[in-house]
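Just one chain follows, in the form predicted on its own, and it is written as structure tokens.
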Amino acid sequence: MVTGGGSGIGRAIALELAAAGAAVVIGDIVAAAGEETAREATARGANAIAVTADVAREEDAARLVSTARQVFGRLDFLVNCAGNVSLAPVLELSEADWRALIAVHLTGTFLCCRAAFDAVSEAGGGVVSMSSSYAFKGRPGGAHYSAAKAGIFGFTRVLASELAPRATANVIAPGPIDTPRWRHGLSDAEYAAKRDKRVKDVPMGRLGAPEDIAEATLFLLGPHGRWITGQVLHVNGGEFYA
């Protein structure tokens, strides 16, 4: 099950899991986006369904898990990618915007993990949740975003200890990834300027692709990641944090 699977990193992970032979439940708040990912996964020969859900709602998180178990009989893996974004300095950040972002990123991760806990444990599977480089270095105008992404790591350390020894739980902290959200509202020239400025801090000299995060996710969920739990994997092209 991949939340936020309708676009960007979540979409890439869902398709990579499908290519590896997994049946995939794609959760997304935008029905058309989730359905498009499911169609593409199905076209690649996978079993895939889309479920429209808001992960910040307890009943939606529970419905995602129950649907996975009803349709496929089990739930081995949960990948938490659902997210939203807004930016404002602390003094201008409204409580409503703070709560809205925390609700999706942090509370949504908690609700989906709690709903999936028994199924993933029984299957001996794993959980991967998306944090961010901004959890470790901060993001101007993004106090709520950095706080939520740091909270996901703290939550996962506890989750890993409670799932052990049956299942694993880890976090990926992506660096700058070239997604539709990263490009949103920019002209080609504005995108190029933003990209060139951002990659100056990245030793590998490029933005990451969603597929870079998908491959790291499959590593953590696959046979070579079975003794890795409670960890954060920084997938960022070598960017260093002060």
Second form
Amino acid sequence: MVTGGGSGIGRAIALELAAAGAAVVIGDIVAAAGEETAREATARGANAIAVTADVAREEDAARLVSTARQVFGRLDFLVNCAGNVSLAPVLELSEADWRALIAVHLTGTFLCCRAAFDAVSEAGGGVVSMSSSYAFKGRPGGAHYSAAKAGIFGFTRVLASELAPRATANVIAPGPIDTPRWRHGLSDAEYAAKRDKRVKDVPMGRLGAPEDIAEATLFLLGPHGRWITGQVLHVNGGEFYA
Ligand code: NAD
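Can I have the other form now, the form predicted together with ligand NAD, not the form predicted on its own?
So here's everything in the complex, that chain up top.
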């Protein structure tokens, strides 16, 4: 199951899982986006369904997992990718915006992991949750985002200890990834300027692609990642944060 599978990183992960032979449940708050990913995964020969859900709602997280179990009989892997974004300096950040972002990224990750815990444990599977380079470095305007993304790592360390020895739980901290969200609202010229400025911090000299994160996710969930748990994997083109 991939939350936020209707776009960007989650979409790429859902499609790579499908290509690797997994049946995939795509959970997304935007019905049309989730359904499009499910259609694409099906076109690639996989069993795939879309479930419209808001990960910040307890009953939606539970329904995502119960649907996966009803339709496919089991749930091996959970990938938490659902995410929204807003920016405001601390002095202008409203409590409502703080709570809304924490609700989706951090509480949503908790709710989905709790709902999926027994199934993933029984299957001997794994969880991967998206943190961010911004859990480790500051940027003005992103206090709520950095707090949520750092919280995902703290949460995952404990989750890993509780899922062990049956299943794994890890975090990926992506650097800048070229997704619809990263481009949101920018003209071509603004996008190019943002990209060129951001890439100066990236030794590999380019933005990441959603597939870069998908490959790392499949590694952590697959047979070569079975003794890796409670870790954060920085997939960021070599960007260094002191
Ligand atoms: P995206 O906007 O392209 O995709 C996010 C998806 O999540 C969308 O389909 C959206 O509809 C869905 N979503 C949003 N709120 C939801 C909710 N409450 N319930 C269910 N679905 C919801 O974004 P992306 O760039 O692919 O980011 C995916 C994840 O990776 C996010 O957690 C983001 O914070 C993280 N991340 C992204 C970058 C980047 O540079 N793009 C870097 C670091 C971390």
